[in-house]
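What follows is a single chain, given as structure tokens, in the form predicted on its own.
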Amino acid sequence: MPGSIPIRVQNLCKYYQVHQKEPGLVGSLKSFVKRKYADVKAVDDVSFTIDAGEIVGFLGPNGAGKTTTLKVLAGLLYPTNGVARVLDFTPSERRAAFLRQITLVMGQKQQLAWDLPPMETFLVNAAIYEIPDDQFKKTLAELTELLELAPLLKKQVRKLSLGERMKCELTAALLHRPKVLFLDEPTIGLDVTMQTKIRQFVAEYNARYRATIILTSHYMADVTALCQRVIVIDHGKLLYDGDLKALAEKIAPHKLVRVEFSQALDGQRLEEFGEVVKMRGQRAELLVPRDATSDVAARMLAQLPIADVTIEEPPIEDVITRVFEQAARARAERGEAEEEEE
């Protein structure tokens, strides 16, 4: 439907029964006889909207439950709870409009067949989504010269180093010019240079289709690069939506200022202007706090003998840290304030 919101997310929950068995023989014999289930929260009242050609960042810690969330949307899972929409569609009745719309590409998984090359991937995913023969073709081209393929199409996929099978695997999955991409880890495990192209591909990708993207990455370099919005998850629950400076702004209360000076300085004279977190030969590295920055750097150049000066944000991986800690903590005052009551 024109102009409708691609993602539609509301209150949405998956919930495991996982077995709980006690240690030893005895554990085992009463685990037989019967069986103790507890409940785990993969995703727990998620909601969330995504328009049309955004990238947005989906992050947050092993077993937070971006994956299931993921699969969710993608169809795989059913959910418990809530509501999940995707191109005004229900994803998990798994309709065949629905799927040659979408695509979820898993960096720890593998679709092409090991023992032939990518192109007869190709022309099997190409006959699965029917894909007319012209499209297919020109699709092929523009994917084979965004991503460097010609070398690689007659290759056995054995054969290929887990970049090249990335970028096969990238293209099996967008043959079919699909409107939403689920992108899973996709650059894991990859070299830098590799990570980068990567990257350009899926920011190409996006900006020719007005694909609309959602990606999980343990590399805040594939985040920043990709991402103006980030959605954050922790224990199956939504810790933040939003602008990823932002967030930033929001949870780093310092800002770092990195100095080179003209001259060695005594390190113990800089405690004044900020913490000093590195300090090696005549460069040094400082945490002063977020709204005093430009005070503290305008005293720095008056007072000290400055070569060079630079104030940044914290790194993105040290936010996302940040939020986690402050997560913990919360569910932590959480559990004593319940044992208080009881």
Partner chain sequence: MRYLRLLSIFYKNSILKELEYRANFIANVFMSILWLGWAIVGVSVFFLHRDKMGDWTYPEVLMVVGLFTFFNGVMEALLRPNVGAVIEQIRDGTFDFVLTKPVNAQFIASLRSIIVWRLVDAVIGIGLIAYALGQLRVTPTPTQIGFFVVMLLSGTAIVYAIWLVMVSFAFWFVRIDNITELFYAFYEAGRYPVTIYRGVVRVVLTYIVPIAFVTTFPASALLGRIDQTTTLVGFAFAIGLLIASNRFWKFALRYYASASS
Given for the second form:
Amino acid sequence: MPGSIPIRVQNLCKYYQVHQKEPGLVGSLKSFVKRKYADVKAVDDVSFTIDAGEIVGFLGPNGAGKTTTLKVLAGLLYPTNGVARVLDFTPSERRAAFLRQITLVMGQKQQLAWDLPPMETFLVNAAIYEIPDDQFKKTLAELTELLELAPLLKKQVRKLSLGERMKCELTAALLHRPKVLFLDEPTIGLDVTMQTKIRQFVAEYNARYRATIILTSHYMADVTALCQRVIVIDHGKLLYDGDLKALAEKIAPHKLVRVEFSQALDGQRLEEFGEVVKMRGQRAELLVPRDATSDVAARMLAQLPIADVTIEEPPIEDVITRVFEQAARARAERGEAEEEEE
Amino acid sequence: MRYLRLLSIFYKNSILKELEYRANFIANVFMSILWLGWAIVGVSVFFLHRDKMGDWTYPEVLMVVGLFTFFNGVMEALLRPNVGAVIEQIRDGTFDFVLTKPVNAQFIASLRSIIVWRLVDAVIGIGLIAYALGQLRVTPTPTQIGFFVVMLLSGTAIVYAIWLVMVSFAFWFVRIDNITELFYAFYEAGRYPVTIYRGVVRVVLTYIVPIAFVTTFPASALLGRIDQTTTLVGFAFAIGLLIASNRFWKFALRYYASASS
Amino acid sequence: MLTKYFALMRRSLGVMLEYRAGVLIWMLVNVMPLVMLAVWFSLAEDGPIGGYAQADFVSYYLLLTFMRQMTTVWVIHELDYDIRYGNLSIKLLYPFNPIHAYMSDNLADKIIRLAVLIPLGIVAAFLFPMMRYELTPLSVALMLLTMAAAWAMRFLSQYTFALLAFWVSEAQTLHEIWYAVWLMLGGMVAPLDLFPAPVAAIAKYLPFRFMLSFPVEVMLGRLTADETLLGLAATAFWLGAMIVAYRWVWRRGIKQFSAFGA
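Output the form predicted together with its partner chain next; the form predicted on its own has already been displayed.
Complete assembly follows, chain above in first position.
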């Protein structure tokens, strides 16, 4: 039953025309008279589906196509090619019934009226989304409690801190209880405590309303805390779609073994157990092939003066970096590297 | 009905916002009077040397100046903060929030705010029209007033349609924040009755940048200088432009690129 | 300093050429002299008005259009914004007075305008053969000199008004008053000769005339030698006064800025 799948994307493409110019004044003059354009493939043949209630993290470097995909799904951009369906609507038609069920939160843009208290924007949105009075009161009360908004409601927006403003942005975006949330860098620029609060809130909202959520973030902590599943995009192409843990297993063939010794020893002997990444005093970190970890750990315990040992997945940032490095290498092999340079 | 309710909330918010900057009110009144002075000087210099401009007497020309001032107020109060602000919103990407609302985007973009202080110009303009009528010792007939109102509404619709089209270009060319200034430059020509212009200029001001419909024609209506047919043509022209501008806006929306950050 | 100017202008030119639509629109925005020309030209159909025949209006307003283009200044918007949003701090880090950065930006724009206006001027000369100017080396030299002075006065006065943003938030509104008076008394609405005698007599000595119409008057050959000399003296006087005013306001403003920040 296709109706139960809120987000379906098939062979989605979005190209932009970008004008190019040679450097220097001569280049400027040339491009003033006649412009050269080139297609930039912001999203290039991407397909995926997302089930109701899922939280999916979009990962990728700047300009990878994450935000563009998000904006196509929110109906802001017309796709160049391919199909995007959200809640069985075509987003770019921007039907009212569709828009009433989604929301878009952008960490770098704000919809709150700068000179007025946030409450005024909430009331405007209540009218725009035709939220009945009692439901508005109830939702606002819930959000106020979850986000600790009470002291902020009557302050002017320009007098709020960045974190406080983000909380109010979220509230303004969620008053109509959307079923699908597009969160684009919602924690950008916030301090760690506030990031954690926003994260907890998103998780809570997802649990309470079974909302489908797509999240992009530069903070891996956001993604690891909230998303089981990630979609990795680079240069407009989908590189990986699946479980976050499985990604680590697939990409990083090693695990990280941390050991603490009860007495000093020389590094030479350690090399035979794995690749030594760090060695300081009586502590060391080694990369050990995934399949061999338990074996190696046992041998180490037997042969070395060990005080403590832990086995971990390598940091997810490193895994992701590795994914993009591999992709870049693959592109280079296909001879696509020069294309970028132009 | 729902749209009326939205409108009242929009305007309430705008007024609240304006109250934050009360000093602007006095500044605006002062500037309105100054610009009115500039407009009157512009025609008075001529009447030092002649007693008729085309076939318009001084008080009749003052009526055109009154309409010029009136529409200036309307544009500043209603168009510049709304349609005019769309260009900026496109540039910084906050237009996203207009598009993700389940309300007609053109409605939000056109009517979200109002700068009440600027309506001072509109009031002064009407005052000047009344003064000119007093000088002429003319009381317009109900028919003339009717034609006048139709022409005034048509003029408003025409100006709005022109702004909407201008702003729509920003979906392709993000850096044309000055395009509305261009309109103001042409609008200056509307301080004089369009009949004084000759040849190409007159055609341009009547049909291409139809400023004649905004200032000259309503004044003519009040003076009993235009008939039913002209009024109807003006009205039809306004409706046509409204429809065309709406089409163009919708077409342009497809090219929205949504600037990030 | 000159190399810095060239470097700054190069960059500004690059930026402007990038946004070609914007640049062309800005040029079109300054059509007010042409609007006024259309008005007076039509009105003078039945014979000269106050000593100006149709041909005189064409000569006057076409050259005034050129003056308007070449003395266009928009620094009030930039500087007012920079002061209020704290961007000025960045420019204060330059190893020279920031006024040079704004000035070179404006001069770069003048290069583009010249490149567009010169061909247009040639076309206009063919289209309107009735244009009459006093084309002597001296009058042309005087026009160029007074045009440069007009640009400098426009720039300095706007810049000084913008500096008021150190103290008040309505710097642009205050400038708008100045601007409106400039439009009225600078010879835009009508050549000053057409104003009532008492008004014209006063306006002849106010700074506004020297910020727009004086170079045109020089070229029209309507001024006596005495009037021209007097005009040059007045230009020098007002330009000097504006330099002094700018320096004074700048010094106090910077003190204010560093004391309270922005």
